[in-house]
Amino acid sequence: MPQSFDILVIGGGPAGIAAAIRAAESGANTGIVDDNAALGGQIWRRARTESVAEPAAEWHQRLQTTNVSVLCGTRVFDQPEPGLLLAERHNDILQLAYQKLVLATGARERFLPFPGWTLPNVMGAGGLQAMVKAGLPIRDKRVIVAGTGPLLLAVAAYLRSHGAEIPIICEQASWGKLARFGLTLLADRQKTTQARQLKRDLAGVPFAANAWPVAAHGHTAVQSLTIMRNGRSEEIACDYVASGFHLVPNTELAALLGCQIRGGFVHVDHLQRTSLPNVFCAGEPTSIGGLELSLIEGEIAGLAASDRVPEAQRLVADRKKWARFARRLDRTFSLRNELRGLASPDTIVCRCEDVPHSRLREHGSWRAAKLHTRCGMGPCQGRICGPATEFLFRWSPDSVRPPVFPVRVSSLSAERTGQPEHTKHEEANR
């Protein structure tokens, strides 16, 4: 029997939490679904030994005062018919019926392949931060942070606060771009305060613009990283490499439902309405703009979905302000052409299927590469290699087909028969 909601929110990061709260405050029967064990997303993920930070604590407290149904550890993988989603949770399949849907599926790190990037202890910047929050000891470990985007500084500050040594932070953007971006922050007190705090947290840590990773070296794990810095290469010893090249929006579910995608993002109007009736989208799937934009868009989506349009309209001006900030982020941290030459012929691009760069460059499209090499057909379903090949070869991604995430064969079987998995197990034991 499906669980039914007036408004269902997919994604439990800041945008999803804000949308669910504003919808529930309207009296709507609201549910929020997230595949993590707890709400908060990457940005509000809490370490075992840490308390919830502001403003996360305020939003979590506000959520506690509503009647939102929270479904964590739940992953949506298909929509068999309009208004009905299928999700896996533990050993069960959930049927989630909705009248209106808010997609707040967030973003993930972009990885670019370079020689040695598959060595143990070479990982995403946000991924390493999450592992440290989960208990990975990092004290006295040398961590090179490299790639592009504001996440690098936040991760470096977090790791340093937990005892890591940061030999260098490598940012591929030029000093000119960074300076222009910094000047725009002066007009915003909140961003200026955040920047000053990061400067204090990272005092004494070398920072290099016009710098990026070239090759990781080691045997059983990474031992050093060669970087390109202002046109000259140098090798630096390390225990970890935290590398990420800004963020990629998670648009797979939106594409599966049939929402219009423009420029890699879900297209929405000023009230966060997608091209589909009764489907809204908020946060990073619509643009990479940071916490403030995600929260504003989440509020607008929740209000508009619950027919509180005048209240939603009053937030549109703030949305425009933070949308301008998102565009500045995109310009500042756009990837330079030199990064297309990082991979050598034998560099693995698709880690799931062990497909090297040399095999991929024989093909002219993402679809052809998938058919001939199985690139993008492994457990990550192209979430790592897809954005990489899009940048490296300028390929356009294919259409999305269910399941959006890898699921158990029994889940697909239950989907075809329309019978929940736990019911099938009960009948089999009779």
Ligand SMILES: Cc1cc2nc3c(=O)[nH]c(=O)nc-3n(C[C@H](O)[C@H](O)[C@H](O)COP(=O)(O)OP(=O)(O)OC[C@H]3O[C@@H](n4cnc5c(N)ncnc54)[C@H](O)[C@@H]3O)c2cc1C
Given for the second form:
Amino acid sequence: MPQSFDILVIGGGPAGIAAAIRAAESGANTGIVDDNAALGGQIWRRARTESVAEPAAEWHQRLQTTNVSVLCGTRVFDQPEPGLLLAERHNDILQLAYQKLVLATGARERFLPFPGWTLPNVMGAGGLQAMVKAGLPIRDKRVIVAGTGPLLLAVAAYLRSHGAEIPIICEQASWGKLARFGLTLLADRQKTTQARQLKRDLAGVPFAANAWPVAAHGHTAVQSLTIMRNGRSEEIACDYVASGFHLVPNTELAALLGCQIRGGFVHVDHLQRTSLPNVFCAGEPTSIGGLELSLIEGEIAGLAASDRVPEAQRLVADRKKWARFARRLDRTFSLRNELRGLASPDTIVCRCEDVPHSRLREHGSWRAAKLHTRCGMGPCQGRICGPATEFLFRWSPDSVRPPVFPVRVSSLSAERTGQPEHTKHEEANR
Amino acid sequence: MSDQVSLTVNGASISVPSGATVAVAVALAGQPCRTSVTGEPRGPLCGMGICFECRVTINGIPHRRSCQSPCEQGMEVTSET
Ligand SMILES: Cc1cc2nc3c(=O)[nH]c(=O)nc-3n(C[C@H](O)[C@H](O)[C@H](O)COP(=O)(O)OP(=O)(O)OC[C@H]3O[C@@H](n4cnc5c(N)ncnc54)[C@H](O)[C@@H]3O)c2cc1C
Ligand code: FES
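In place of the form predicted on its own, output the structure of the form predicted in complex with this ligand.
Let's see the whole complex now, leading with the same chain.
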């Protein structure tokens, strides 16, 4: 028997939480699903010992005053028919029926391959932060933070406040781009305050623009990183490398459902409506714009889904302002050409199947590479190597097939029997 | 001692703060999570359940993402080859 909802929200980050609150306040029978153990998404993820800080606390409290059904540890992987989703929870399959759907599936980091990036303790910037929030002691460890995007600074400040030593932050964007971006922040009080706080938190930490990682060294784990800085290379000892190149939207579920994707993002109108009737999308799948944009889009989606269009429309102007901020982020942290040359021929690009750069560059498309090298056929389903090859070789992604996440065998046999489509989960279970 | 959880990683006992994930226990034990198809040691990359680089066998069940699995008392964790 499926659980039925008037409005179902997929993703429990800021966008999803805001959408669920607005929907439930209208009296709709609302559910919110997230694959993590607790709601909060990426930015509001916290260590067990940390208390909920503002503004997360305010939104969590507001959620508690509603009767939203919260389903955590639950990952949506397929839509066998319109209006019905399948999700995996532990080893169970849940059927979730909806009248209206809000997709708020967030974003992930973009990783770029460089020699040595597969060594243990070379992690994503957000990745290492999540590990520390999950209990990894970082005190007195040397962590080089390298890549691009505002997340680098947030992560460096977090790690430092937990006792890490940050020998350097390498940002690939140029000083010129950063300066222009900085000036535009001055126009907004909230952003200026945030920037000032970061500056205080990172006082004394060397920051280099025009700088990027070129090779990680070590045997069983990383011991040092060579960076390129103003055209000169330099090797720096470290215990961890935290490296991410801004964010890429999680559009797989939207694509599976058949929502129109434009320029890599889920296409929505001013009320967060996708190209499909009754399917809305909010937060990072529509653009990478930070917390404020995710919250506003979530609110608009929740209001519009519960037919409170005039109220939703009142938020549209604010949304426009933060959408401009998203475009500035895009421009500032766009990847420089030199990064295409980072991988050497034997650098592994597809980590699931260990496919090196030399074997990929023989192919003309993502599909051909998949067919001949198994790149993107492993359990990450191309979530890591896809965005990398998109940048390295300018390949466009393939169509998405179910399940959007690898699912355990027992889950699938409970699903649609007799459909020979599920090669992907077998990869995960090899 | 309710604040600590004991488990084994590749047969060696380790104690971690309760609430820590298996990925943290494996890192503290100084072990890789898995060995890749060409024999490289691998550990967590994304920390958020997407890359599958952190997968381990937990209590005999293979391919569990250790970054998404909280440690439990008496768990037996092994690296994957
Ligand atoms: C790794 C990482 C770390 C970050 N850390 C910071 C930080 O420290 N400071 C900062 O200012 N910004 C940070 N950001 C940026 C921040 O996430 C965004 O600015 C914004 O808050 C995103 O909100 P959101 O609700 O759109 O998405 P998210 O917060 O990403 O929430 C989306 C949620 O949907 C879930 N989900 C996705 N697909 C499914 C599915 N199929 N089934 C069930 N659940 C699903 C995800 O697990 C996630 O919990 C980080 C981003 C990333 C990727
Ligand atoms: S570290 Fe990526 S899935 Fe666990």
